[in-house]
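One chain follows as structure tokens, the form predicted alone.
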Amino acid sequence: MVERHSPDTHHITNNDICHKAKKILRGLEKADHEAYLVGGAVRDLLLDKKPKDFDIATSAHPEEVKQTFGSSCRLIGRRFRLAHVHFGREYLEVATFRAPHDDDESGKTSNDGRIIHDNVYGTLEEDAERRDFTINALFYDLKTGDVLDHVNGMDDIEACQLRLIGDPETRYREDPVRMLRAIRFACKLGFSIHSESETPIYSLGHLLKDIAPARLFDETLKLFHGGQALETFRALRKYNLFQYLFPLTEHSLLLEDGTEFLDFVELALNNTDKRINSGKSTTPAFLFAVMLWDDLTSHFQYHLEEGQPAYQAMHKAASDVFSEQVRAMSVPKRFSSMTREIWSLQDRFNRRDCRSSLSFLEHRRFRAAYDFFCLRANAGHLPQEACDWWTTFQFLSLEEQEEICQTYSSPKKKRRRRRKKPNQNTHD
């Protein structure tokens, strides 16, 4: 049974919700159609956080959405059948309330029990009732201010938990990545995991493997890239599912005597976290050199020894650790390039006369190689004065940087070159 609570119950209101979301919510409620905020951006708003995004459910079915937005409204998707509003360049997601499907339905669910098909629509009640989590099935009506709870989620955002609606086992077969989300959720939110729904994580891992890659990647930058991500590498190992997204970094972990490659991850994972959290950007290449850095460094050294040129054993070496990588997790290219160059750059830094130094600053890449050379440093892989050498002269004059540099220099005359200003913002 629904519970109801009121305006004079929460603290939400009609001037929390966006523009472009009461706008759709009136647009169905005009054609006849139920239609509620729900979600993220409720649970947000009750915990005084503002919502990334603004989610609708609504009783239309998704050419009905067609038909009420006409031009601006575009459906996508075929497991899960889903309606986009667009205002511009921006676009807000509408949903249809889904049933849960009936056990003897054939072709729904693959053999160990995932959805594999996902158009079963159904009621409001029925709709929360076939969310993942508590906290995630609340709905706001723009019409009376009400929360509409049918799941007891009011309680659990008051009683800081996560909570799967349902069996917890089942809920996990139906979609694994629901365990990724249980980690997320809780580390984001500062939430605890109901014991019920936290002791199958332990066991079901090994249903990651049949996730497509390409979405564990959308899923490990949502991981890594919240402002929390140190906190969820600890969580991930703790519940055995790191191992998933980069099966040759938990096997680095495992293999080290001690708890240099581990310190090196953590740290570099702590950065990350006061990057996001200050507003700064950083690029999923960085977080991929960090997790593959010590694999890398073995088959560079293995290529050395079969008597391959530097450049050339790199090339190798990062060749191997991405076509392993990608077997649990794709990598889009323009992600992994970044990281080859990251890679490669890192022998540039040992190279200090004035005509490669200046040349190096200039290079697209500098501050996102200097970054890492530097948490090399900051891990103690290195020494720190390298670091220190290269955060002084970035910041030199030209003239003050050719004077510093000239014990470094080759005899050939040395040229004066336009210095860009480095850019201290962003990895990329």
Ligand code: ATP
Given for the second form:
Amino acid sequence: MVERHSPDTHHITNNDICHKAKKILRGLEKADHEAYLVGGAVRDLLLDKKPKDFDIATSAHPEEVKQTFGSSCRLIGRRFRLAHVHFGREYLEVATFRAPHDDDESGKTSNDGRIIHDNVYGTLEEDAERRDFTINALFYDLKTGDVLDHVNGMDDIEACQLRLIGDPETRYREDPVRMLRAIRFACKLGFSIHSESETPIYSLGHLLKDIAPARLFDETLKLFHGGQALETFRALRKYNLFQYLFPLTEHSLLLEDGTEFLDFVELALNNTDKRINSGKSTTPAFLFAVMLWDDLTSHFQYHLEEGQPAYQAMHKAASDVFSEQVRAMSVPKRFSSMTREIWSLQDRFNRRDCRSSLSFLEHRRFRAAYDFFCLRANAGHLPQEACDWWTTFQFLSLEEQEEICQTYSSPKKKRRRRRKKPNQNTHD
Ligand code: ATP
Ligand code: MG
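Right, and the form predicted together with the named molecule of this protein, after the form predicted alone?
Expanding to the full complex; the earlier chain stays at the top.
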């Protein structure tokens, strides 16, 4: 049964909705289709938060959405056929109402219960039921200002709790990423997870092994770049999920002396949160540099002891840890290369002579490497003086920099002993 919550019982108004979303909603209604704002935007507006994006659900089939918006509409996706309605480079997502899957031709589950195709169109009510949490299944009707609720989502908004729609274990088995979403939303919104939705998570983490590696990478970024990375990290560990995202990190954390590394990771995540919450940028490369650091240093040591020169030992160690990490999730090359640079540049901070230090400041990865270096110092792994020196040095004028760096000499190059060339012209 649908419950209609009229505008006087909640505080969403049409002014809260971006004009692009309003344009799409009105366009679809004009073409005689049902259309609503749905999902995260409705949830966030009800909670007085700024929505990340405005998603739209409609009775129109993708081809009909295309007919309505013509060339500004692109149809994408196989698993979910979706319409993107473009405004220049920006676009909004328009999804046709879907029914919860069943085992017919177009709504298929695999033997272990995962959904593999999901293109069965349905009614508004069915669309509500196939969504993950009750608070994510609320629809806002632009015409009337009503919030439509088929799943008691409004009560859960009031109670500040996340509750899966339907039988929790079945819903997690259908799509194990819902476990990660539960943790993400609980941390982001400060909500609790309803006990029936919470209990199965502790034992179903292993299902994450079957998730497409690229999707797991995307979800990981959402988990750690949402401004609550530290809290999310702790929750992921509590629910036994972290090991499926970062197996090497979890292994390091469980070692006897793992607390030092735990402090390091937590300090880094706290810094990431501060950066994100003050509008600064962050790169996934930094996250990987932190999470894999302990394992990297062990591999580095191992290759040094094998007799490899330092740069080669670092190269090999980085390859070792990434080849393990990509068994859990894919890491796009542009990020793993940057992580490798952050690591291999750490050694450059030990060289303060003019030749090395001045050119290092110009290096395109100086900033990221410096942040990582200072993180190590702040965690007590290096003398704080070393970080402070570079903090001061980079902001001095060139004359001041030259004055300072001249007091440091370049590392002595190993003199190559010149072999005497046999002199062919002598005949003695
Ligand atoms: P945010 O965008 O703030 O992270 P959101 O709730 O909008 O949160 P999206 O990933 O944008 O999350 O998804 C939009 C909506 O699609 C969700 O609110 C939910 O209704 C539905 N949805 C997303 N992922 C799933 C899933 N794995 N299973 C069921 N429904 C889902
Ligand atoms: Mg969203």
